[in-house]
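In the form predicted on its own, a lone chain appears below as structure tokens.
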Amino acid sequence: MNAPEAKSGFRHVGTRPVRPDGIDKVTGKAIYSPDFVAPGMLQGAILRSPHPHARIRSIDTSKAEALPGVKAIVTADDFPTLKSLMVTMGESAGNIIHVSRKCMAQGKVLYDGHAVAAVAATSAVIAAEALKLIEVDYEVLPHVIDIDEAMQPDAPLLHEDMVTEGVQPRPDKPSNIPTYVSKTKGDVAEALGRAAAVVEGRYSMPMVHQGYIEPHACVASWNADGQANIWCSTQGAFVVRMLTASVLGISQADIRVTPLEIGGGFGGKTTVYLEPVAMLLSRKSGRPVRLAMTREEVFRASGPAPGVQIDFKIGATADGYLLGADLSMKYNVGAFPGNGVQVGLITALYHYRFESFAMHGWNVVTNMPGIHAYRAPCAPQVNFAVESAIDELAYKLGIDPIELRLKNAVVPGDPGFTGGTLGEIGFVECLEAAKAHPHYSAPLGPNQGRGVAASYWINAGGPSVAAVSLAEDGSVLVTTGSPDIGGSRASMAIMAAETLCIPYEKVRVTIADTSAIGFSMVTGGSRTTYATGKAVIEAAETIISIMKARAAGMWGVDVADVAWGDGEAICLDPAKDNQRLPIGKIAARMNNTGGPISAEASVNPHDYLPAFGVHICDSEVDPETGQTTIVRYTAIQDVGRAIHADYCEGQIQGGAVQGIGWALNEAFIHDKAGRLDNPGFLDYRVPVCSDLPMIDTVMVEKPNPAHPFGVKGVGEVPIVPPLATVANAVSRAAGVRIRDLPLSPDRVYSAIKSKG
């Protein structure tokens, strides 16, 4: 691995200090949401539908209510009637009515596992027994799981009032297609007609889950005075506050949300499923209530990543310059409208130069859980199709796969995917690093194949607030509203220490609840180190200004005669003989020189830059069984600048591992009745250490000039290329192109046998 140390001119940026929360986590002292206990707390449980599609005729809770120990029961009747309202949920947006219906079915159940009632009791055993006593009368309706079947005019309708948006003229009949989008450039048919080589095919994959280890859980306490507390596992306490308040029709100021440590989220914990339900149970019972999903409930009732079906046609000149691309995308977004195809549209083709293209996309609802964000949401799916076709095209033209990409890679100054021009991106540098890497030229063994794929992620900015305050001994407290899911406490401490010119060990970082700091967007979109980091830096710079002013007063000089360096104020007045005041001495006297030294910064930056990655994979395929082994894997990524080198590498490795699992094993599997067949890690197969080689990482550093330390964002790019990288490697090892995921042994074996 390349391992950058502190860069020239930096004390801490690029180093690898121990993360502030590390010891508590490895020793088991950290408090996660399933660990949290409130005095007098009741145990909650949720009754879920066994049917993928059914009308709820009636719910009888009388027997459950009579069970000793049961303190409260809620159904859809306890939820307020809401008006249609689009709300932002971190990396996505949705209608608050649909958010409410994900928490509790109203009128119909739309997927296996849809919540229909909830109980709070004095013990988990009693709550589970009470669920068995609730009688639900269902009218079972025809269901639909397959994308093509759901799009048919006679398909079972999930929503009788859903009419396709984006089609002109507006349809006069409802359908299972909430959204159509398109974007074109030039004459694709003419461009493809001039191509020396054309590749086309259909690519598909099923829904997959984020696979976080910690299930969704929360404790809610709604007091008689209308004030409420929620303790939960979340990537954004403020989004929990907003969604819960909106679903229940109350003021956001009445809810205080405390984010606990988070045992994995990957985008899946930027919404609510349990919190409004726990709130209603608490109001009815007058006591705090815990709700926690089982592993089966997580798979059956939380938001997976969409499945897709993609038709792609691409053409190039004989010497490898891309001419045109025709792309049709169908995203299975589950039971509620999602933002799948919209993101697919902007992440599909814009890392290459095309003379012309035509992109068409549809979101399609089916009787499966409504989708939610999963690390670079909705980009890996379309990248699988595009990068697989690029690989086929390179093979057909007899051109090195990286060389073909280099010929067509976007560079600074090229048009961007959302308008304007691209800034200081490092795509070409990543491709060149991949081509020069020893992995790319290493010999392959029998039944082995090498795959390459490239990608990018748009990254994000958005609102963040951070506070920096000085203790009397000169130590520093940094407070943010951004939950730490990947080492952001360490990156915030590094940036604060770098700005203040003090030791890293002098800085502590805390994650505040919603009553203790101003609004911050969720931890997601690869935005936290970039955006919240900017707020920390700005607040730290204000602290320096205050300390310089305090030192000037203590010396009796103008503040212009005071500089800051090496963690101390420096007097530039020659008469003062270069006197210095360390931060600790300024802090010790702050009560006598003007009071507390603290600052808060609110930012909403939009000068972020996309980040790019190139992955290389060697696979070995057993021709007798179709079993695939990943032999070697290298991930190259433009990281802007690595603030904490270890955690940059860890993000890259983690994304690659998840993508490998997605490519080889992972899939939602439903039986003929529409029920999920594999709602657990025994049958939903995620990679473990023994499945993988060491993931080698190469960090290409092309800093973002708009960030004081060059940050771009790291966490989401690495999950985008692996699907195509692995598929390209397996296809080359097997000697046959495989366009459907996952690349399970039976699928690979059948492909090998089909080639004769």
Given for the second form:
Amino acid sequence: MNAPEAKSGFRHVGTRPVRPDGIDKVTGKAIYSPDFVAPGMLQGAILRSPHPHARIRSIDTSKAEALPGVKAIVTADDFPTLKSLMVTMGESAGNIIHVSRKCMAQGKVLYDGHAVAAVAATSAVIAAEALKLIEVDYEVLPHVIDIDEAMQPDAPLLHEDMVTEGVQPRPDKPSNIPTYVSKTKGDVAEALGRAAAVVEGRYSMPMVHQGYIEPHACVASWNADGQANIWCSTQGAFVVRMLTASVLGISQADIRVTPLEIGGGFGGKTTVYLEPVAMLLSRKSGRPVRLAMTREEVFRASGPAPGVQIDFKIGATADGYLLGADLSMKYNVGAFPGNGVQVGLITALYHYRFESFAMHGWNVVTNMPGIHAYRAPCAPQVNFAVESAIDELAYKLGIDPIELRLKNAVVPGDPGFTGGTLGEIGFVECLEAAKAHPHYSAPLGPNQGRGVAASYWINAGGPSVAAVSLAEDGSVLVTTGSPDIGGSRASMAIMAAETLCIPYEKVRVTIADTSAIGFSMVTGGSRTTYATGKAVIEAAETIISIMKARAAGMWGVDVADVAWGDGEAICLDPAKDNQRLPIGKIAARMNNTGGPISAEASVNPHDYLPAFGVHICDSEVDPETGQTTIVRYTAIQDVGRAIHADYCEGQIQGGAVQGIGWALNEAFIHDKAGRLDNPGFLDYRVPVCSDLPMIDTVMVEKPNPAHPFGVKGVGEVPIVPPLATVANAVSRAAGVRIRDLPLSPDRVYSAIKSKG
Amino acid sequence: MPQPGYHAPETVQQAIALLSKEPGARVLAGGTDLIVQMRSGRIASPLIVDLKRISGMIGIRASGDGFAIGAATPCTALKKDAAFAAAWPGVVEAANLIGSVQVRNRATMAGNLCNASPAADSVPALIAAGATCLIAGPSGERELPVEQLATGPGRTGLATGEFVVELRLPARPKGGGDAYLRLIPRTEMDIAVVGAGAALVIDAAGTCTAARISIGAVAPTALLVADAGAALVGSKFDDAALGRMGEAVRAACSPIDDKRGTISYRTDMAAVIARRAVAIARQRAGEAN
Ligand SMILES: Cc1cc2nc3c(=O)[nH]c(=O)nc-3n(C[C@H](O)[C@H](O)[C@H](O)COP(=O)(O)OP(=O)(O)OC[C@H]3O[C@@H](n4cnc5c(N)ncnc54)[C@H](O)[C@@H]3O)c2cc1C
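Moving on from the form predicted on its own, kindly provide the form predicted together with its partner chain as a structure.
After this comes the whole thing, all chains and molecules, with the earlier chain placed first.
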């Protein structure tokens, strides 16, 4: 890889140059959040609840305060009382009160690991010792982990004031169900009555975690004059600024957030858990304070993805046209109302032309950490049920599973997911590419089975700011506010170089802090290459206009007689012999021709397009042990147009691998006392390299007409289909349908055994 | 906030003296269990006694017809000793299933044994091979069969001041072969749901003349299942004999239900994995004839 490979019509787009941040990262020089050090910095630590549900009667910090070296202690009492306010964090939304309560429990602890107090001390050892000296008097309450149990009328209530939104009339009693949503089209009962085949089942999967390598960490320094610095690992420095300012009730301009390198986020780093706490510890101690989670804390007290229980009934005609779908979804959103089933509703069925459907959905709160965004948040769960059932239906009808999907696939012009009509989507192209792929017709060995599944993700646009400026030698600086989690520096450099027609290495990209550039939405929603890219291209185009004007002045011609090409201004006036002025020459003279050449673009595009993916998996199941081996895996995806081909493929492979992890082994396991029983990578089993074959990718390119280079978001959709792809393959290999994830060896073994 | 003391003695006697003085002292070999457990707060020790500076603690030497493996010998070194790797491939494979390459460059079989996890990978292989451990202590040396060292999860019969100096394995018998297999949900970096070691001797006619079968992760300690071995002796590994062997293994299981496996799954799998280990050991034994 990394060998430039020119694409027709483009100089850089679609090639594979080395990433500008690569050397620092592979040599260990890059500064990730746990590496950051501020002068005089104290070490913080957080005391966490051992109970999944308890009332805090009192907290006595006096012994800890007396310990030499302890400089500050913070509890809920140090947090301001907040008014209810909904805030958006990019890929999720929530009430600022709940954001605050995820940083520090107030009155009640709602999950094992919930923060109850924090300490800053002169060493990590002293901070840890101080935690042991804090006395918390808990009144332990009954807890609830299971979706069905949490929905019972007599279930332990997490929030005494929470009533279900979306039910008419408004319930007068509180419950653990914050949200009910529904959507119907036509008469499902009637349509299913006409079906030649109906499949019905209950599908489930547990809560899972993003498992980013780098735990959450930050350093905060809050001065007596009210101004503060935060250095942290985040997908969105502006979200950190907004949430921290809102939780603490201070002015956003007083906080400067510097995003450090990020060791993985997958949506999980689009909120705050530590920053407001570190700020308060810093204000109390008058010194910078570091807070860094351990792996165990990450698992117990950050924002996993919801577990679900889904009842699904689906029917089709004898020749495979989908008649109706009846879908009931319950999303376990953890301790706080979250964006769960609302997204499930718009990511469940809209890739097929169902004649009718009825969808009902509930969010359910339980004594687990509150969910947060995880790559195509909330879509993989429902897609697992839908694409498993489609597979069952195909086999029942004796129709090839890709053929059945092709018969029902949505095409451009069909109704959109949230209104309007679908634009230049590439679903049919992906299905055709899957059908034609040699993998799909390769022979299978003994105990092997093949599965396919298809999915979509809405993608996102939204606000971004980018600045482009020239150095005096004509090299180019690009600055954005979008943290680079998947190679976006390289993509921004490619797009700027393409626009300016200059070498890729002449462009360098910086990710600025929140005080150095205007607002950008998070790096999430598969929006960055599309939306921030648009801002970069627009600013680069402004730079070209300025350079053309400068060249016109230098030549004494009308600007209309100047063109831009090949990294230089070209004089179209024949009287001037078609002279040329390269970017370096224009830059060298810029301060004599009108001043620095620099431009900023602020964009807020919404002409993004959804992404579609189709995956194929061959699995082999050991009939004696239930162990699954993924033998071959191919992921096909419409990427619009690949800007950096390696990083598009990398996103597709990474998404597929995470999805395979959900399918095979990943699960939050709680013990009887409601404590997380596997808060580490030993028993929270993400796949290791040797578990996986090479993930083959096929990039289908159906460009987005609304983006100068045709970009569609690529980062999220690849995690959606693997669950059903693997489940379909395993069910085929095992000869028995398994509707619950993960497909751990013992579960597959008992399914094989029960089939007799 | 007491920090544990650290000593790296140069003789066995110095180590015994240090360990005897401080009953909570811990021996450090590779540290891949000990340091993890100390960091997590599971154990706190006032004194760490590192064995690696004591001469003879690292390396494999011939001892009689067999082998003596110093207690601080890392697992990767076992692979590099051609004679040992040829004699006991099952033991070497078991030790080299532990963790990752980085872990195995530190981890030792003696540490695996003394950590006394029921799921320790090298232990069933050592038991099947008939290994013993040489223990040094304030009242001199004693030698114990490996299966008698652990007394429960995380517990050993070592008295204060005692530690394992070396592991001893016999020469590979003529017609002998061994194997170890484990079942884990992933392909590596995991803890055995069940493990099984087998060491067999077969004669020129293919009849089993001796068999030791050991299972791990299905009882409080790794077990030598004498009945399972006995079921094979005299047979040519026909289905009936293998079935009896599997039944003996199942009967010996007393696993717990936990996040890593249910009682019934572990019990069923012990028989499956033991049978597969026997098949490999038999093939190796055949090749040795
Ligand atoms: C990432 C990772 C993966 C792992 N994977 C596996 C695996 O797949 N299978 C497996 O079985 N284990 C695994 N382990 C556990 C561990 O690596 C092994 O048990 C290893 O063999 C321990 O050896 P050590 O030399 O590091 O022991 P140490 O950590 O040095 O010691 C372990 C214990 O035994 C005591 N001890 C050590 N040597 C002696 C001695 N000579 N006499 C008396 N007491 C002694 C110590 O005091 C301590 O209590 C893993 C560990 C890690 C960190």
